[in-house]
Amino acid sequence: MDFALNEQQEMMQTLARDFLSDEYNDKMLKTTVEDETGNMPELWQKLAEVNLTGLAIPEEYGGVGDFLDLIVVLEEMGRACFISPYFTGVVLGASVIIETGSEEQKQKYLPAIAEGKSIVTLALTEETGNYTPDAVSLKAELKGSNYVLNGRKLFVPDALSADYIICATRTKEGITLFIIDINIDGFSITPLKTVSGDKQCEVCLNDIEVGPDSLLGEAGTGWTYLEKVLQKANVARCAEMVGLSQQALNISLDYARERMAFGHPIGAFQSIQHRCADMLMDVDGSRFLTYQAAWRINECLSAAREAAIAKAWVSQASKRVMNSAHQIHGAIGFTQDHILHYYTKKARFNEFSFGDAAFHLEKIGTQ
């Protein structure tokens, strides 16, 4: 396949890079990490104004572009170490609704997501933190024509910023998905401390009663849809890691040119050159695997194996890149004032998000 970007993708890449360069500097990154919600209203509004919140949503619902366009933008967001509810709303929430929603539900939720007026999160993981159907135990019991939900979800992304929550539950038919207004009585949301600054929460549901109009898809079919969404989510995380790794390489190259030792820039030493070469090979290899999987998803081809291969490889490669970046920088790369440690923590978060390398290598082995 041809890995070169087409004209539209180059345009989206330039748009995202220029936008983030203007609106999301290192100071903004540090502010976002410290903020409880990680959602800056003015920045979010500007994202919507340049149509970035509508990426990969069908045009009939107010969206623009396709999944490959979204991957290009997510790589740029990785370069900026961008922390916001963007991934949650555009990749997770919108994807679930596109896969499962009725026409009425799509008309209700997708235009609002595309316009940046609504954020939809996904509550999937529980005590085990596993991304498997047997790990879902939150109960939804039928009461007349309605369902009553009780239980607890962990590591729910951006729940404090969300307007709606898509909840994976267990009914007598199997895994069932519901979309619920997060402001109704019965929700208890507690923010969790994270290493990377990404905003995750514990969400408790206490006797929350929802009508049949909240059901996404048919009862018991939820995991079939979630498998497709998780493929997209993993490839999207890979795109972010490619951007994170590329920027870590760029930062390291600049430092190697400037840092003097024994009368020479440290980049003149062969050991540093070898590390930079290895980092470049990992970045390029990660990008190729990510775009191959993304292309298959975009073309509606089977991509389970490619997505798993990409997530396993990119997770390991990203770790190697970050380790080398810190070796090149030495002690300064670990200091609070330096920007590199934010990239390392974000990459580490992405590595474990939706399953780590071991999880996906096991999936590859059983396919």
Contents of the next structure:
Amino acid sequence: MDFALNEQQEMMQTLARDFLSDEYNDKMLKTTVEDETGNMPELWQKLAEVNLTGLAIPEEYGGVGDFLDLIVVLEEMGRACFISPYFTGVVLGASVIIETGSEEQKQKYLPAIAEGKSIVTLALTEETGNYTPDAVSLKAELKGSNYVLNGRKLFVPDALSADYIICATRTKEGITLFIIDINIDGFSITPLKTVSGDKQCEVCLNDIEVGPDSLLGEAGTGWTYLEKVLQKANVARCAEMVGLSQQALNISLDYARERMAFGHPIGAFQSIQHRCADMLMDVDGSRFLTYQAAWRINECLSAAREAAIAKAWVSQASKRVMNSAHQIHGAIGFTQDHILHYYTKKARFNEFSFGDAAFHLEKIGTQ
Amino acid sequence: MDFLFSPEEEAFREEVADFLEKEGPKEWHKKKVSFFDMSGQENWIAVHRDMSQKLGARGWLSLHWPKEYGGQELSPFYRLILREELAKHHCPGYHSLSVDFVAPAILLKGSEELKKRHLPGIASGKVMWCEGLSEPGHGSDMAALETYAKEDGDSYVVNGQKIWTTYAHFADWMFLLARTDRQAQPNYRGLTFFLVDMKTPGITVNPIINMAGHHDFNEVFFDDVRIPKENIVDSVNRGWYVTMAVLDSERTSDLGYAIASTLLDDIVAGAREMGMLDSGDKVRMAELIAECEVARLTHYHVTYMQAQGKDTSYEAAMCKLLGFESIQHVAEFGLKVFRNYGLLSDTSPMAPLYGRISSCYLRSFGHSMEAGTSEIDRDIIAQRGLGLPRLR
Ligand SMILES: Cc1cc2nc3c(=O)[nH]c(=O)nc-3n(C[C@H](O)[C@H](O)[C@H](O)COP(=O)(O)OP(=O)(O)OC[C@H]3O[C@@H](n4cnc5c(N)ncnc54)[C@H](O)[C@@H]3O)c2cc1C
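Having seen the form predicted alone, the form predicted in complex with its partner chain:
Zooming out: every chain and molecule, the one shown earlier first.
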């Protein structure tokens, strides 16, 4: 048993923390939340320069580090409430290609992701907003050796800043994945305004015709791959939530030490202290669950149970932490000017992303 | 980072499991007796003592002690594994008060003579101890305790009363925190830690029955009880420091999560058999599985810190609080699942799981009190862990 980060992980942690504190201040957070597209070419280039865009991509495709390194970095991104296409490109897009891609496809897409030249998004959910195979209905029909795609995807992350889109479709064999240049004719993309500032879009596909080289994996096998990717994505969301909660606790503690009432700092009052104690237990507990699941994934051990437990618990814990953080701040934490609401909104977004607590509890219950 | 046990640790787990299959009380395993609920069983003290000696004979009550006192200098994870298996096998015999409170106190602060005299008895599982801290007037505010020990020649003479003294009715020895200086400022500097033979004249033990109907704790009266000076651990007026040095060991001794997880498994198996698990129950079950997992990893983390020789303080409080509260939540779930059946008393033949449901539920009310209340645990976490100021 070993709970410590190794040298490489500590290095990644410092690198990410320093990078974000230098490059991403509260003002930028505000701007990125308000911006419609989420494009950030300059910052993205800087991310690539320190190799963060290549995290967990195999070295032969220009990447560095492993999944645990990525988790450490995502926790830091949570602490900074970093709103960007990072999760989409480096966690989602890259993972699908690593899981499903042929050698040729990997050569084509992964180095470009690692170098920060390309962002690949994943279009999975549709009208129901569910992350289950039966929720995928967008049609892909054979036409000669090509496929023609028609239909509508919802809650597609960062479609406006992406270069490629991986689309989960239904063919006669079952669920089939395609990777397509998002700038070709036939795509219409409409941003959905979210409260968290995450850039989600409606993407309509109108007679998009693609060749067999667009196919990721074999036709009909899409869900087996997606399941693996979703497991990683869930644990990755947990890592962000750990960071979000940790930071919400930190700013609450600062406030509890300096805000005076009745002649004492409010942090001396027991009801505030006990809230803080519960927050710490939630933050630490969330971190243990997240790293356990991530470590198992990294070691190629079964992690379905651990990932589901993590997502279920961390989602609920982050909700409790955010609620307490607001309560400790009084009215000031209820304002647009204060930073806290960004954290709360992002945490709720993460909770619902790839299945909420109830969804994962159900999974644990049937395992 | 590594979330697995080493091959040696896994081998030890198997050895323990094999041993408990063969040597554990089979009737208890069948009836799924929970560690904190064992006093509901017939002849339980004899079974507990017998099992304790079997564990002692294997050297399992002194796994992480120094070799010179009969230990094996193994990492604290071995103790944790042993206790996980004991919980899983519904097996008694691990007398936490002796093994994880008195023994470390003597090891850390006792004289060479006290070590030689008392450690072998604890390691063998033959000598059982009880803990005399709480008094009727002073529970959480332990530093204010009043039981008085007056110097008289080569001994001290004790008068006063302790309460909630678990297992005092069969313990062989007590470790007693008593006041030796009434003027000390602050008051905790006037306390001394004594080892007391329970057969000493002047000690009276009266039962107190808990709300589950069982006899675990007692009130203990001291009427001119004479204790030789060599039975002082550390020195006079240093008792508070001795106690503080081992409170974390006590807080991390009982594995709340392991007891809770076993109870949860038992409840679910029993409910499946009776066809009583509805979909709402399943969701709640999943939440509890997650809760036990958090408590488990928190306990592993503290054990990891102990293995590294790091000081724990708020981490131990966190671990006790999460573990013990998880038992409460699971016990409550048992009642929810079995509804009317769950409330049948443990003497009713129709009670599911041999009455464990109502009995564990009622017993669980004590878990947020014993070994420090949940409120005090949260104070420790906030003040020592997060550095928040104390209100004076
Ligand atoms: C099953 C069981 C076994 C036990 N075994 C033993 C034993 O073997 N030996 C032994 O010495 N003792 C034992 N105890 C006693 C236990 O240590 C005490 O119950 C505990 O320390 C609390 O003391 P109290 O009951 O006097 O409650 P009090 O200290 O009077 O507390 C009452 C309530 O006030 C709260 N409170 C107190 N101070 C504060 C504060 N500063 N801030 C906020 N809230 C506060 C408490 O949290 C609690 O909710 C046992 C108790 C139980 C339930």
